[in-house]
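Have a look below at one chain only, the form predicted on its own, in structure tokens format.
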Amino acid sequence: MVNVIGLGYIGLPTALMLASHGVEVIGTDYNKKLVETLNAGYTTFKEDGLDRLFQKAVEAGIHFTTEYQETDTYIVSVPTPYDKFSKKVDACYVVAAVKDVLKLAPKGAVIIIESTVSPGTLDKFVRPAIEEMGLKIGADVHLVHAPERIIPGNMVYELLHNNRTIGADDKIIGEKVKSLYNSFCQGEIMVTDIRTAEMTKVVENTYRAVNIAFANELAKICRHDNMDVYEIIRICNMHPRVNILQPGPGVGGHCISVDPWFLVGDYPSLAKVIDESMKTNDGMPDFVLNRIYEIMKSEGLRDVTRVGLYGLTYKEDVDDIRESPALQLLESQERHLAPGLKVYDPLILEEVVPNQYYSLEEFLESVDMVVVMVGHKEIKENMDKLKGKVVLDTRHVCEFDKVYQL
């Protein structure tokens, strides 16, 4: 049996992924109502194929609870928040999670840490955890680092299909946890150390960042001499060893936004590349702000509260608003001083921020002035309603003439 501590945006798609393919399951998280919502019968965020995912893990057995479970094999994917200031994870939440399993797990168990974490963080917090418990690892618990490695939006087919990597300090462990991950992965399912492991995976998102930086800043260049920054990238584009990524409103979500600054924490003095790419990316909400005001002046707008955002989540037809550009920019107004902008997101139906809009027709009512923050599937179908409005496309999918980009 394996127990799934922590069900969030990973620990749950990867336990039904694991109970769906005959592998028994119980999932635990400390959240009573998310357990309570679960075990009613409900998933307890959106995503495409999550609900019949869910279904099958339930026919083949799954359980939810709030208790820790005696057993051989448990999955860590609790968050790991990191320190905006000193850019340093905060591993606490695994190193409780660790100590707790601790407390029942039986002698020679396998605790796999699927949580994303700094190179080292297993070593400096994770491994004096477990021995200062007079646990001696390797022999009364194994340790083994597995990074999720999928993105919201597509996490089923991501979970079935991505390559997979396995941090193991005995290789025979390592193997043994690559069967487990061999149940439903059909990617390729690498064995390594721990450390590696550990920084592949941030490595990964840190060279997507650093990318997604350079667009940002070949935007700002353009935009300086009125130059067709999608048209440019797009001819580049066109050489087979070259493939920049899409420039943007920010970065969001809690791996592409957060993980490089784990290795600027870490290696302040050699990570400089990383720290100015990702103060590039953290600069482009206040970036759309400055350009909000400066289209304003061009049309003649003066009223800021009839300007709007279009999409609240960090990217498009997902629910998911960590780290949000759209809510980075609102900060960044609040900071100024200005009214508040109006806002609407078809997939967040509960109130997150002020003047928050629920329909479409009533947002694009209220507003003279649309910024499209986010590509969501129902603006791209509903073009036509954007006409006669003024229209700061930040992700470039307005397909029609009269509209402003980055």
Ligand code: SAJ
Contents of the next structure:
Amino acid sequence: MVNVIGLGYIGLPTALMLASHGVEVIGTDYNKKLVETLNAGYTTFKEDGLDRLFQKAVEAGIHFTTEYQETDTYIVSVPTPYDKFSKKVDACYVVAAVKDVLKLAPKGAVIIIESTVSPGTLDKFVRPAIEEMGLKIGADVHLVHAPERIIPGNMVYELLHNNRTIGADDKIIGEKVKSLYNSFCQGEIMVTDIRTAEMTKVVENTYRAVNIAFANELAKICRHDNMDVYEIIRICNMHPRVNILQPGPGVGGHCISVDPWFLVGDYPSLAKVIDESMKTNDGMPDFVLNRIYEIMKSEGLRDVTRVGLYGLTYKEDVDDIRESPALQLLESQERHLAPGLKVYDPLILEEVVPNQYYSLEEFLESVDMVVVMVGHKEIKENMDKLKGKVVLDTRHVCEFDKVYQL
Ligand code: SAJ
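Starting from the form predicted on its own, produce the coordinates for the form predicted in complex with the ligand.
Below is the entire complex, every chain and molecule, led by the chain shown above.
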């Protein structure tokens, strides 16, 4: 039996996937309300194919509880917040979960940590915590790091098809965990050591962050001399060895906007390109804000409360607002200028910010200028309704003629 600890964006789909592929699974989360929701038959976030997977897992007998279970295999998928000032990861939830399960785990249990951690975290924080309990790693308990790699918006598909990495001290344990993931994973599973597994995960997200920063910097250069950044990137990407990502209003989510900071925090004098890239991405909401004021001026618009942000999530077709560029922009606007921007996102039905609307029609009536912040399918399909408004399209999704770009 596998006890999955932490039933959030990664833990829940992983638990469901294992259960629907014949593995006995109990999911544990300390959030009572979340467990009640799952036990009442509802998933806790939206993702393509998740509800179907949930049904299959429930039929296969998955259980959800707030209690840790006594079993031989644990998957820990709890949050790893980071300190914005020191740029270091805070492994307290991982350490707490490991200590809690070890109170009841039998000798030889395997603890698989899926949470993203900065390279060296298991050595610095998890191993000492286990040793302090008087336990011997490799005999009393086996430690494994199996970082998740799935992308929000396509999680269920990627969980099945992505290649995976498993870091273990011991090859035999690594192979054992590989066969557990092989119950559903159709991709290749590489077994390596823990430190390498930690590093690869953070490097993958850092690579993407740096590439996005490059695109964002190009957008700024092109704006300076009125060139079309999208056309330039499109043509460059026709070169066989060039693949530039897309500029945007900023980088959000809890991965690409966070993980690269771990390297900056741990190697401040070495991680220079990464540091600058992260600053470039973090500066994009302010760049958009300046564009808004620039465009308002040239269009003769004076009232900032008649400007609306269309899209609030951190990217298209997800309902996740963590670190979202729109939220960063609103925060920055509150700091520097009079607040009052209107906001609407078809995927966000609960109130998260002031001046938020829940119907496109009412939102459009209240604004003269629309800033497209996210390229949700629903936003693209309703693009025609923006005709007649001044439009700043930060995602390059709007096809009609007169539209302002980044
Ligand atoms: N973004 C751009 N331009 C682009 C691509 C993305 O501005 O060309 C922005 C998005 O709008 C968003 C942010 O970057 O605000 C991050 O989005 P994303 O789609 O690049 O990535 P995440 O954070 O949703 O998921 C990433 C993935 N990592 C990589 O692709 C290397 C995913 O595979 C990881 O599992 C996930 O991080 C994670 O959990 O670490």
